[in-house]
Each structure stands twice: as C-alpha cells, then as structure tokens.
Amino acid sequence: MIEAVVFDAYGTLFDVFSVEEACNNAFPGYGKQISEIWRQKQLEYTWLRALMRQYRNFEEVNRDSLKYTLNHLKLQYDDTTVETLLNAYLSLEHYPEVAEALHAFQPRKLAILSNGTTHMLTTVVQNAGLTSYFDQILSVDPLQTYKPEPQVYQLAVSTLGVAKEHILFVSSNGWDVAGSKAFGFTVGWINRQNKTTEELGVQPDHVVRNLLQLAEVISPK
C-alpha cells in the first residue's frame, strides 16, 4: 500500500524550460538554445560533482551551468543578466495538472525530494501556490551530494518515517527513475515526451503522460 508520495521537482512538477522566455528577453533568438544547454549542464555538473566529491550546492551549480552556456554560445553578459536569469528559476511554471493531481494523491503524505537548495525549492513552491500540499520539502544539501546517490533517496524514508516499499517516487527524469527504482521505491515515470526507457537494469512500475494519470492509477489509500 502506498502511504507517501515523493516528487522530484525540476521537470516533474515544474517546467524547467519555462525559463525560455526570460532567456529570450535577455538574448533575443537564443531562448530555446540557452534553456536546453543550461538544463543539460545542470545535470552533468551534479553528477560530476558527486563523482568528484567536490560538492557545491544547486544554486552554485545552476550559476556555473548558466555561465558555461552563455560562454559556449559566445554571448556577452554581465552579473545583472546572470542574476535575472537565475531568478527565473524561482518562478518556474508548474505543469497544468499539478494542483489537481496533488489533491488526488491526498490524504497520503506528500513530499518533494530534489537537488535544489531549500531556498530554491520553498520559493518556487510558494510562488506556484502549492505550499499547502506538502508535508516536507527535502533538499540534498545536508548530504552534500546529488541524486541518484542512494543516500539521497534514503533521506525521504528517514524523514517521512515510511518504509521505502510504501513510498511512490515520481519523476520525469529517466536517470532519476532508474536511481529511485534501484533504491527500492515504487516508481512512477511521468514520460511527457514519450522518451525511451533508460537501459540501466530497472523499469518503472508505472509509465504515464502526466501526474493526474498517475494519481488515477494509484488505488485510494
């Protein structure tokens, strides 16, 4: 029986590519390109820093990834431009079904488990008007590493006081799906873009196109 639902934040609840508008305002014609490279570098830098054991929090990783992107595209920028684009991450758009889906998952315990810092996560959740839905908002910061390290997923188990077998972990990121399933969670993959399943020896328990579909396939508590 599923007693708690734990959500990834970026790409699952919040559309990371909604920064495209801010990017395009700063660099007309480059919005899509910036948002895509920026996102890919974020992921690469979290994995690399975990492997190198050279932790920097996600606010710093986000900044480094953005600066790499602008340098890669040979765009001229100043500190004000960087700060403006970084602030766009605090007001990411949530996917349209999120509020209805979160309501449908209740009365189970609901939590976010993310690579983002506590400040980033609480702010984006508050700006989206979703704070009341969550029992916990968990950042990797206390552990000084990043998903898919098993100890990150254990943080949800320890904090919520629910056995991992009774937690549904929800992500749109294939690598996060694999990591959470290998850890032992029941896993729902929000495959919004019909992507190919990662070949990492594990499979998600549920594959759906959006969060509301997942809420509908999980039996009532």
Given for the second form:
Protein chains: 2
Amino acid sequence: MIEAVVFDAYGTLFDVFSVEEACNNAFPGYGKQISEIWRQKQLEYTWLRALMRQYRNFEEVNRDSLKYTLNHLKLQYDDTTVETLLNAYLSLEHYPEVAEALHAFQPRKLAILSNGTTHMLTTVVQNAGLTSYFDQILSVDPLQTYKPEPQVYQLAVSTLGVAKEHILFVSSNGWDVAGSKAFGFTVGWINRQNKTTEELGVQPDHVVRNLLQLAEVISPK
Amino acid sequence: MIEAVVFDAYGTLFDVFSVEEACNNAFPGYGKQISEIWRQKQLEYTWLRALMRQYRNFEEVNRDSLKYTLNHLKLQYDDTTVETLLNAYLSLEHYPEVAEALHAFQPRKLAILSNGTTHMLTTVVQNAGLTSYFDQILSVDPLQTYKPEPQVYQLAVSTLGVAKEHILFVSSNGWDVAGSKAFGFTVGWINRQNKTTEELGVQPDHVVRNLLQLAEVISPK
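We have the form predicted on its own; now please give the form predicted together with another copy of the chain.
First the chain shown before, then all remaining chains and molecules of the complex.
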C-alpha cells in the first residue's frame, strides 16, 4: 500500500539543535537559547513570508532569523560569525537510527521534501553520508513558498508519480504533520520528545518515537 | 495625507495578557504561563490554518490554542473552564491611552481590522466603551483567511475607499507591522515593550511607545 516514503529534513532526519555547540563556541553560555529562538523564528518567518507573498529562500530566512535571535539576546556579532553559524546548518547531525531506518523502508522510493534550498539539502545529506538512499531531494524553492501550503506537498506527488494516499510522509514537526495530513498523505509523526499534540483538526496515522519504529509499523513492501 | 487610521485589535488596543488573572483564577500559579503559550499558539494556528487552507474562525482557533496550552502544561480541565477563559477574551482590558488617542486621530475615519470574528470584536469594543469611535469594525472572517495575507489588508482599502498609502495602519505586533508594510500601508508600530525588530525585509514608517505618541507624530488633519 505504501509505495514511497517522503521525509521532512530538519528536525526529522537532522537534529536542528545540533547547532547548539557551534552557537556556544561563538557565544559561550548562549548555545541552547540561540538554537531554540533561532529555530522558532526560522519557522515563523517561513510561515509569514509565505502568507505575505514575500518569499525569500531558506538560506536568507535562516540568516534573518539568526540575526533576529542575536539582536534579541543583545549579542554583538559580525558577518563572519553569522556565516560560521549558518554553515553549521550544512553539517547538522543526523539522528542515530536514520541509516538503518532508511534501509528498512527500501525498496520503496525514498525522498526528502523540505523548506531548505537544494544546495542546503544536498550538502547536509552528503555530509551525513546518506545520498545513496534517496531517489529525490525536493526543495520548496521552485514553488517560492513554504510548508504547509498544499502545493508544496503536491510537489512530491507530481515528482514521484505516486498517489498521495500511497505516500507515507514522515515528520517530527507537529505543524508539518498536520499540513501533510490535511493534504491527504498517509502520515507518520516521529514524536521523539513526547511533544504535545497540535490542535489543528487532523491526526497522523502513526505516532512513533523514532524512524525505526515507523519502519517496523509499516508492513514490508 | 493620512485619511484613515486602521487599528489591529489584539495586543494593540486590547491587552491579550489581561486574561492572565482569569487563567490564574482557574489554574493558580499558571496564569502567566497559560496566557503566554496561549497567545503564541493562537498566532501560530492562524498562520498555519491560513497556509493549509483549513480556515476555522478565530473563536475556534482560540479554543484550540487554549486546549493545546492546557494539555501542554498537563492541567486538568473541563468544558466549563475552557468557556470561562474564552469569555475573558470578550472583556480584555484596553490600554490606558486608547480613548484619548482615538479622539486625537479624529476627524479621520477610524477602523479596526482584526483576526477576531465580528462577534468577538464588537463585544470587546462595546465592553470597553469604545464603540462610538469606529466607523468600521472589519473581521477577516468573510475572507476565510488570516493576517498577514495581503487580501486581508486589502479589505480595509476596499471598505474605506481610501488609497492604501493614505491609510495609517497601527499594530503592536511586529509580524503584522511587516505584513501591512509589505502590503503598502503607511505603518505605525506601537512597540510598548521595546521588542526586537522583526527581520522580514520591511520597516514601519513610525515606531512609538504608545498610541498617543503616534497621534502626536501624525500631523493633524
């Protein structure tokens, strides 16, 4: 029944909070705070720019949200520091079970569908040594908007040529889970930290603690 | 030059954190936390539902975001408690300078443009004794979407019959300031708490600490 598995990248395959160390090196004692506010603002700016019809790509949004964060915390910074922290997004740590889980989901088609630019995504996947697992790495960038607009999820359907209910969409982000389920995918929520369920009117088909659990729940192809 | 003044309601005229007392009565010790998480989730859910094309009106979004908040804080509640807290939104406190400032902006046309439903808005305005100041109270509800989508701001232009650059749009919410400026209004940011400037590519025309300061900056009609 599940013909293809499409993964969110940031927070699902890759730990966005693994930038904490780089943030802490640049601003000792502030690593955790920076990584948390940065992530929250980064998401807000994608939603707001999509609604405002003022798209800028994820590299720019990531820079803007980092600058907001450093301004907010009243930290002094220069361009070099900002670029160093942005580069940390190109070598985010992946969660420990990722490779084993991707292997278990095969021989289905596997893809990434993410807000990141193609450059950011191919680089972070390559740095993690995961390139060979994916048939497609899909960025929202050609659409000039962000998740959870339905047309973003439609991109996976069009590119993979698989009906949406036969696509398992996998995300650890509650709002992405809601958006993809409202669109019509079969959806797995990777709820690693036992987060509170979002009240957005839809529920995922599967709720698990990690990717490997999800691979076990989905019957073999 | 400024022919009409259009106000955001929640956070700009009315203090959304004035529900803290009602929250604290229902859940002693949790008032501040509830009011803060509730507001953040309420905004997120408007942005997400607008992007997902899954509009529900602000009464429903407000209920959903409150439920998320209470679940998140692991607080026990029943329907009566939820309705009591939702009712607090109908009698939010207005900021102390509001009446004097509205008087100073006259004889221009004055309007409210808000995410709230018409019922919520007319009730909170009436409970604050401010009804007579406004020519129009405009809700996003007929458009079935939320700020900062450009069509929401266009509603004020169409209804008031005033060109957008001759409308002063007033908000204390940084994201609403960005959205309304990107749309093309003349914009005043009421930055009461010295908040960090949002990095969304546009800047307001005026930054002030309260509504009365803004009325003084705008030359008399």
